[in-house]
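Let's start with one chain on its own, the form predicted on its own, as structure tokens.
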Amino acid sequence: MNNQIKKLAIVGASGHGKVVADLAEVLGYKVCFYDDAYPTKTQLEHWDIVGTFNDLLACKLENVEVIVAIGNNVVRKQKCNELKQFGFDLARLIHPSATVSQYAKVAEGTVVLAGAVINAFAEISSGCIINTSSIIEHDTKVGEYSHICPNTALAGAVSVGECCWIGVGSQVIQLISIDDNTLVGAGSVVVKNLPADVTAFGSPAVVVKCCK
């Protein structure tokens, strides 16, 4: 029997970091945090913050997986890419109460939180956050480093680009395409395709701001 303790280094000691650490412990990991507030900040609740992000990069830890628990998509992307360049293994964390089809794909660096549903032939790319009780329906694709917020529903064959943010309680009808770096405000209902680099809000959602 292999009794080796699984170890997880979490980048980002924030509220989202607390949720990720809680999930990691449920999955049997021993966790510690790396955050650039160190050494001013050395604890997040009862968890130790043991160094900065650069400290983590400087030490090649043996038998330790890493997850980036930073809500900002752009920063999470940057940190994940640096970790990959330094040869770190990114964890993939799926809550036991989540329902993930045997035919779905969930890439490394992604967190799937409690009560989420990912149905058949959906594809979740690396570095994503699939948050509490969100629904990713069949054949939907979520691009790298996107955040699907709590209680959001993406219907069948939706396409979400890279670094998108789909706000709390939003709904996206089937076959819709949302391009890269687009933010959908909380509680929105998306019934038309959305271009890249915009903020959209409302029911039905309309573009209210261009991000570039």
Ligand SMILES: CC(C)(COP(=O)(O)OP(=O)(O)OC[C@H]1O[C@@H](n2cnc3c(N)ncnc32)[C@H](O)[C@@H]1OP(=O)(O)O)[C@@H](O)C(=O)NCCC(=O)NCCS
The other form holds:
Amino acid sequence: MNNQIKKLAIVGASGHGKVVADLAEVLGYKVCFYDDAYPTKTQLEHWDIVGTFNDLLACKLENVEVIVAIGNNVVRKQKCNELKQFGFDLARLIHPSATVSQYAKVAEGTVVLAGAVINAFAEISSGCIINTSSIIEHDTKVGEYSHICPNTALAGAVSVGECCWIGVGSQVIQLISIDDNTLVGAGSVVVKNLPADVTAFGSPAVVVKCCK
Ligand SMILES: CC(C)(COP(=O)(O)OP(=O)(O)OC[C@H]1O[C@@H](n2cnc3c(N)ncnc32)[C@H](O)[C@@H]1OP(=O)(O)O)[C@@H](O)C(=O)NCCC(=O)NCCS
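How about the form predicted in complex with this ligand, since we already have the form predicted on its own?
Next comes the full complex, and the chain you just saw is listed first.
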């Protein structure tokens, strides 16, 4: 029997970091944080912040998995890529109350939070946040480093690109495509495809800003 304690280094001592630490403990990990606010800040609630991101890169941690708990998609992507280059293993954390189909795929570096549902043949790429009580329906694909915010529903066969942010409580109807780096505002209903690099919101969602 393997009695070794699972250890997790969490990058980013933020509000989302607290949620990830809580989840990690539920999954049996002993956690510590790395954050660039160190050494000014050494605690997040009762958890220790033990170094900066560069301190983490510099140490050869044996038997330690890493997760990046930074809400900003672009920064999360950058940190995950650096960690991979340095040979770190990214964890994949799925809350026990989440329902993930046996036919769904969830890549490493992704967190699936409490009450989320990921249905058959959905595919969640690396470094995503599938937040509390969100629903990812059958055949839907979520690209790397995207954040599906709490209580959001993506209907069947939706395609979400890389680094997208689908705001809290949004709904996306079936077969819709949302291209890379697009932000959907809170409470939106997306009924038409959205291009890359825009902000859209409302019901129905319309593009309000181009970010390039
Ligand atoms: C879309 C969003 C990014 C826009 O932020 P912003 O650029 O700072 O925009 P502002 O707050 O200045 O609002 C600009 C206008 O858009 C409206 N607006 C902003 N977000 C809206 C939304 N989601 N739905 C409808 N209208 C919205 C505001 O009421 C305001 O209208 P007004 O000019 O008539 O007063 C932001 O409002 C949003 O929805 N963020 C998502 C938050 C979220 O999901 N967080 C979850 C974290 S886990």
